[in-house]
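In the block that follows, a single chain appears as structure tokens, in the form predicted on its own.
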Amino acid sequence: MNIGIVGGGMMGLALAYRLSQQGHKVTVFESNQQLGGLTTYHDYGAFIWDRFYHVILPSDAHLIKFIRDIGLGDKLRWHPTLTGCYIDKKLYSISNTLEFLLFPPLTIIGKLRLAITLLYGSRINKWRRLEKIPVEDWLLKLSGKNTYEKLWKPLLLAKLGDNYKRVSAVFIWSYIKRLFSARDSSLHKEQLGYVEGGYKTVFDRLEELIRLAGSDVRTGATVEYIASHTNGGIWVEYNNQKEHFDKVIFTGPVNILQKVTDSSLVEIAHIENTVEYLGVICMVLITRKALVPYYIVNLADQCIPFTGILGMSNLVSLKETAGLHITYLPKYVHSNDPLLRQSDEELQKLFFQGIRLIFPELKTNDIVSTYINRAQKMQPLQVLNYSNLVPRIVSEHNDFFVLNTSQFVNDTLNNNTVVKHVDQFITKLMPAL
């Protein structure tokens, strides 16, 4: 069967790989010159690595299996990592039980209630009731006022700004659920992983395997219109060309779906409700020495203009980064925030104000280069009753299908979730092929 896939991110490429391995002829259309979407890579001069920070958890069963399926199991690397917290203008390590118990900013009762919050949240499976509870109310009830004011509220402000007041408990629960699993109970320490060469290795292998199966991947191919054919199947118009397919799967966002798809192909219910998005600005700092010994530092300080510190070189071998250290400094904002439209120079100036506060000893000659990467729509803002706001997409044509991240109502946006949804989608699609 001849199948067209619109979108060359992780979702579109995983679909193309799975379908091409089943003997179907697949064509992927990606408007950008580079594959990968939000998981794509960047040339940092001395090395190539991911544009935004990504990590693989031991519990990411769908993603790990997929990496092995495409022959990259021997490229998986695992490493114990440390966790830090910047609070009250000090940097603390909270990488083990003893350090957590000695964590000065919280009282013994506060630490106990925080531990209960994390343990309880990690064991919740029935998430829908959490949609009706504001995240602030949920955390105050479980962790208490002291822990909330000292730790949770600054973290929510850093992650969401004032939007945290409108967000449901699902937001923090989904993070607790996934990140809690990073701790290997058999080793009693945090184990995280990556693929040697970063996600460029993954996308290069996927493109190679898709082509070897007789299928095609087209970059710089902007889809302009999708419509049904009178004799069956679907027309796809792109770059002033027109091509016919037996089936088409659309993986892009809803606003693009509305723009390029003929109204007879799909019905979008609840479109009067607007799904809000978080965008991200991510400063990448390349240095000659490590800024911190941790993979992640949670920032509980509103004076710092970024959300966290991700010391990627404390996870990834320095052989991957030409002996240099790569640190990600993300800031999450509403997708309409004017900050996303500021110049790279303005954003670098802003971010360096925070860097100087945390690392006053950092010298100019320690810094090799800086980069600003940004994405306007990184993930949906999970406001109260979010699942009721998500547009319901119903295909009106037997040969047209939609699979995109708007359907992730109780998951964080990560590649394990993407692969899981792809495999579930293909199982459901099989009778139509």
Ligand SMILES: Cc1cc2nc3c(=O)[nH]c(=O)nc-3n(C[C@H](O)[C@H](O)[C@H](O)COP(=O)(O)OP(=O)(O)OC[C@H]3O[C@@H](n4cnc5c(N)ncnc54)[C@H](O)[C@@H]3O)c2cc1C
Second form
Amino acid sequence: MNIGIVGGGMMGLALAYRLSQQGHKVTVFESNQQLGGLTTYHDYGAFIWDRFYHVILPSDAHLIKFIRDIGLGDKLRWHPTLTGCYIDKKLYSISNTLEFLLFPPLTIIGKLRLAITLLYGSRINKWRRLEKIPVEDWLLKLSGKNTYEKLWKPLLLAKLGDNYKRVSAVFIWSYIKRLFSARDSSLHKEQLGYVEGGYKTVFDRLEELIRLAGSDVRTGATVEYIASHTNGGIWVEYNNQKEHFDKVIFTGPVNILQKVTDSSLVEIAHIENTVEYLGVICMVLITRKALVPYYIVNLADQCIPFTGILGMSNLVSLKETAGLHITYLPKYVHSNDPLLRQSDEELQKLFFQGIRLIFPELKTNDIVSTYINRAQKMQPLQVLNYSNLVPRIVSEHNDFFVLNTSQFVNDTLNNNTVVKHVDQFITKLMPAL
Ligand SMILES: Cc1cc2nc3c(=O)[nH]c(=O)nc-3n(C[C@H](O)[C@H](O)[C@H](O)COP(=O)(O)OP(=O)(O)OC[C@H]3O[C@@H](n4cnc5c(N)ncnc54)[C@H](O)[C@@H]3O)c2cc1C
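Got the form predicted on its own; any chance of the form predicted together with this ligand too?
In what comes next, the whole complex appears, and the chain from above leads the way.
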């Protein structure tokens, strides 16, 4: 069968790989010049590494299997890491139970209620009722005012800005679930992983395997219109050309789906009440010394313009990064936020105000280079009753399918869920293709 796939991110390429292995002739259309979407790589001068921070959890069973399937199992690397928290202008390590018990910002009762929230949340499986509860109400009820004000509220503000007031309890519950599944995993317990060479290794291999199977991957190919053909199948218009396919699968964000698809294909195509996205601005610092000993520091401080510190070099071998340290400083905002449109210079100035506050000892000489990376449509905002807004996989047209991250109604955004979503699609819907 001749199948068109719109989007050359992890979803589109995992799908293209699986379908091409089954003997289908697949064509991937990716508007950027480089494959990978949000998981893509970046040239940092002395080395190439992921544009945004990406980590593999030991519990990412679908992703790990996929990496093995494409022959990269021997390139998986695991490393123990530490976790930190910046609160009340101080950096704390909360990497083990003892450190958590000694964690000064929370009272004993506060810690107990936090532990109860985490344990209770990790045991919930019937998540639909959580879609109706604002995340603030859920956390206040379970954790109490002290823990909410000290820990959860700053974290919600950091991850969602003022939008947290519209978000349901599913948002935090899915994080708790992922956290606990990582701790349950026996293999490489307490370790985090990556693929040697970063995600570039994965995308280079995928492109090679897809082409070897006789399929095609086109970069710089922006799909402008998708419509049904009178004799069956689907037309795809891109870069002023038209191509016909038996089936088309769309993997991009919902706003692009609404823009490029004919209204007869998907019900969701032209409705007002739609999926909203968060964007991300991520400053990347390349330094001669490590900024922190942690892989992740959660920041719960409104005076700091970024919301986390990802000390990637505490996970990734320095051999990968030419002996230099790579640290990511992300800030999540609504995709309409004017901050996303500020120049790199303005954003660097803003981020450096926070860097100077947390790392007053950092010298200009220690910094090799800085980068501002950004993505406008990163993660859907899980508002109350979010699952009602999401496009269905099976559309109004038999030959057109939608498979994207907006459909992760009870999960966090991550590549393990991407691969799981693709594999479920192949198992359930392939016989019908
Ligand atoms: C800051 C950050 C940190 C993250 N950390 C992790 C992590 O630690 N672990 C983890 O597993 N995951 C992580 N993720 C999530 C991971 O990046 C996503 O799961 C993944 O990128 C989703 O892939 P996708 O293909 O569904 O979407 P995307 O990556 O958004 O790909 C969609 C593609 O479609 C293309 N496209 C859109 N419109 C068109 C068009 N009209 N024509 C042609 N092409 C089009 C886009 O250019 C894009 O390449 C992180 C993401 C971010 C942003």
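Computed from a predicted model, the values in this text were never measured in an experiment. Only the largest set of C-alpha atoms that superpose within 1.5 Å between the two forms is called the rigid core. Positions refer to the first chain, counted from 1.
Shown in the overlay between the two forms, fitted on the rigid core, is a CA shift at Asp301 smaller than 2 Å. After superposing the rigid core, the Cα of Pro134 is displaced by less than 2 Å between the two forms.
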